[in-house]
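Below, in structure tokens: the form predicted on its own, a single chain.
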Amino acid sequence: MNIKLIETELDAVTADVNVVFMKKDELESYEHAVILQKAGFKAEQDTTCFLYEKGVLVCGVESKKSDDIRSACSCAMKTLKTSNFKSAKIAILSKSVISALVDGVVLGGYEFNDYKSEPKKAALEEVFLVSNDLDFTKVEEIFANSLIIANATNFTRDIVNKAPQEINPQTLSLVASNLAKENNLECAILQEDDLAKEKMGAMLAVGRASVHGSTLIHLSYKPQNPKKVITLVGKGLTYDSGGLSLKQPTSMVTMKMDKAGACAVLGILKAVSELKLDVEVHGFIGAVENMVGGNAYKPDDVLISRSKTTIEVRNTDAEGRLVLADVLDYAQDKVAADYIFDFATLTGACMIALGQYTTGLMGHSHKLKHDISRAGSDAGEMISSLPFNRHLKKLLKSEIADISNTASKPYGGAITAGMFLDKFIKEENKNKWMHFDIAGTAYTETAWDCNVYGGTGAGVRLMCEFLREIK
């Protein structure tokens, strides 16, 4: 499916469908208010009345603002992929709304059918977004740059949802092999003879039991003059198991989401790199299958980490923030950055206390917080900021090394992990790094939003609104 850009009069298009956002106050004055009446329709958020003999699909909105206008384009999308039209028309409300506009095409008309034998192919070809009344060079200016943002997330979405069979720590590295060819990226991959020479313990102890070595990928985008230096440090998972701590049955099911965290990393610097923004990238990540065998570590182990900081495994289902405190070592000695984020699908506490939709930001620096929240905001990411606290740090205590991998007490668990991951960040970059839990956002069973099934590439919009207006 295409979407296009075009300037001229919403009438002098030809398409199928007209597609109109209506707010309940404006279904009086509608000109087939009568029809929608009839129907039922009440212009409630996010629902649809298709008039199919007028070619007129309405959404229902509760204003035009982005927010409102990129779920009900999605709720468009699902309905007009399920009729015969090939081609449908939407007026371009104002500027500020064409980032949603561009998701809600895109985003929300998204598939992934690498596995159905027989997918179902929609008939809708085209999707043109028309405006005549706005400074047309800034509105593609926009339109182009959302779209490259959309296309990355997509792609992010398709690393996420391939199965586990498919993608595992080797041909994850060669994904970012492919992508810095394709992107002009340097890459540098670390195989377990590599991370042994580096004393990455800890990362090297969940890979244990894979047949699949763990790997440690570097990726960097370098313009010249750049104005910043980033660190971006993904949560590669490619699948977990729990190991010994064995997940019961139906969480292991999804599983194959535990690399969002570097799926993302690798979205964002698609994104970057093509949107050609003036900062430096580098993503680092850490790409391990944690599995069940005899030479797997252990509950009751003492792991060396990179940083010689030892840790007691109290259980082996912690493996995620294990794979980041040896690459956030990693990372702060291999580059100077001016701030790291890290991305990873971390704890399902996260998702108990901030829900599905929202995802979870721990760091020190509340400036940091504020500037990244704004930027979740204006790309439509929820951000929700957790506070760290001096006496669920007490809960990491270990009696026989200097930290455990999980607290001794349930609670406040998305904090906890955020606080271990702290332990491995220098003094001198406490203010410039913040951690993504990204455990509810980056995966879904139910569509929400301009989300379908499966992947969302949770964290790429919002990096990229972060990146792109940095100062």
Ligand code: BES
The other form holds:
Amino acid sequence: MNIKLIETELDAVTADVNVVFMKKDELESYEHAVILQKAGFKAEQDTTCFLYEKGVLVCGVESKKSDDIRSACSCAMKTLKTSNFKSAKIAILSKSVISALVDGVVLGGYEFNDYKSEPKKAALEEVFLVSNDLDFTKVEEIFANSLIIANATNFTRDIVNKAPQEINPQTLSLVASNLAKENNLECAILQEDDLAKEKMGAMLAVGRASVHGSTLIHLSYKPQNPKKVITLVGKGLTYDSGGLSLKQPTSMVTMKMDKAGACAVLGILKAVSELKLDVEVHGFIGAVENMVGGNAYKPDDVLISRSKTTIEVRNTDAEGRLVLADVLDYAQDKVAADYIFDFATLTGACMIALGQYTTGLMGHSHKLKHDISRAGSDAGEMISSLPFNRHLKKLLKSEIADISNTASKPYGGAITAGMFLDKFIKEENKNKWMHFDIAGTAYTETAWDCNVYGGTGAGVRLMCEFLREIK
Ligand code: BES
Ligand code: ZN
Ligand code: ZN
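Okay, that was the form predicted on its own. Show me the form predicted together with this ligand next.
Let us now look at the entire complex, which starts with that chain.
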């Protein structure tokens, strides 16, 4: 399916279907009001009414603001894909909704068919966004940038959705090095013997029972005179069985998505390099598989991390923080960054705290939290801050090591996980670091907003927006 921008009057464009966004208060004066009324259409947000004979798809919206348009446009795509129409046109109502429309079409129209022996073939071939805005150069620029970001989000989704027999730490490294080749990025991959030389005792322990060697992937995008240097760190658990603290069967299903932080980092690097942003971006990924076996790491083990901090393992299912501890430490030694952001499907507790639709944001700098939240709402991703506090920090105390990998009480589990990571952030970087817990937002089994079943690409749009705004 193709999306095209056309500069002309809407009536001048020939398409099988015209997609119309309609508020409740516009119903009465609409030319086909009588039919809509007969159909019982009330213009509720995310409901559609297909007037087949008129070639019109009416989509209810609460307002004509971006968030409502993005969601309604995604619903339109779902309806269109089940029809036999080949083309659709949508009028661009204002400059501010171009990117919401692109998201609606490209993200809402996404499907993952790699494993279907007979993939559904939608008839829909082309969607035209039509604008007669005088400032068409600006419209074109917004359209092109939005398309790059939406495609990068789908790139992230594709990797998240791939099955764990296909994506393991080694093959994820290949995906990264292919991206590096295509987008002219630098790429270094550390194998287990390199990780041993780096004394990454925490990360290596997590991957020990896997038949696939763990890797640390370092990708970098280096423009000539960057305004800022950014480090991104991604949790790349290509499968999280829980290890010896084995997950319940029902909780284990979907754990191929535990690599979503890493996939988001790859998507962001793809977008940033295609947008040719004036910022230097480093992506560090800890690619590991958490499995069981005779050589598996155990609850009661004490690990010596790269930073020399010793960690008592009390639950092998709290593995993401162990991998990130070493990768964060390595990344801080390798690159003197202005900002350090990590993305991780870190805790079920984050979902309990915020729900499935909101990413948890943790860190020390109020200013940075504020700027990131702004970028999130501009990009259409919901983010909420989960505040650290000294009482929760005490729950990570260990009797025999420097820190325990699990808190002694389950309440506030997303925050205690964030505070565990904080232990590995160097003093001079405290205000440069933010942790994104995307456990709830990275994957969905029911469609919502512009997300369909599977990986959502959480983090990509919000980080691209933040990086685009850097002065
Ligand atoms: N990958 C999981 C977190 C997760 C859970 C992500 C559900 C997405 C959906 C993580 O490694 C994990 O298992 N965390 C434990 C931590 C606990 C043992 C302290 C959890 O959340 O239960
Ligand atoms: Zn786990
Ligand atoms: Zn995990």
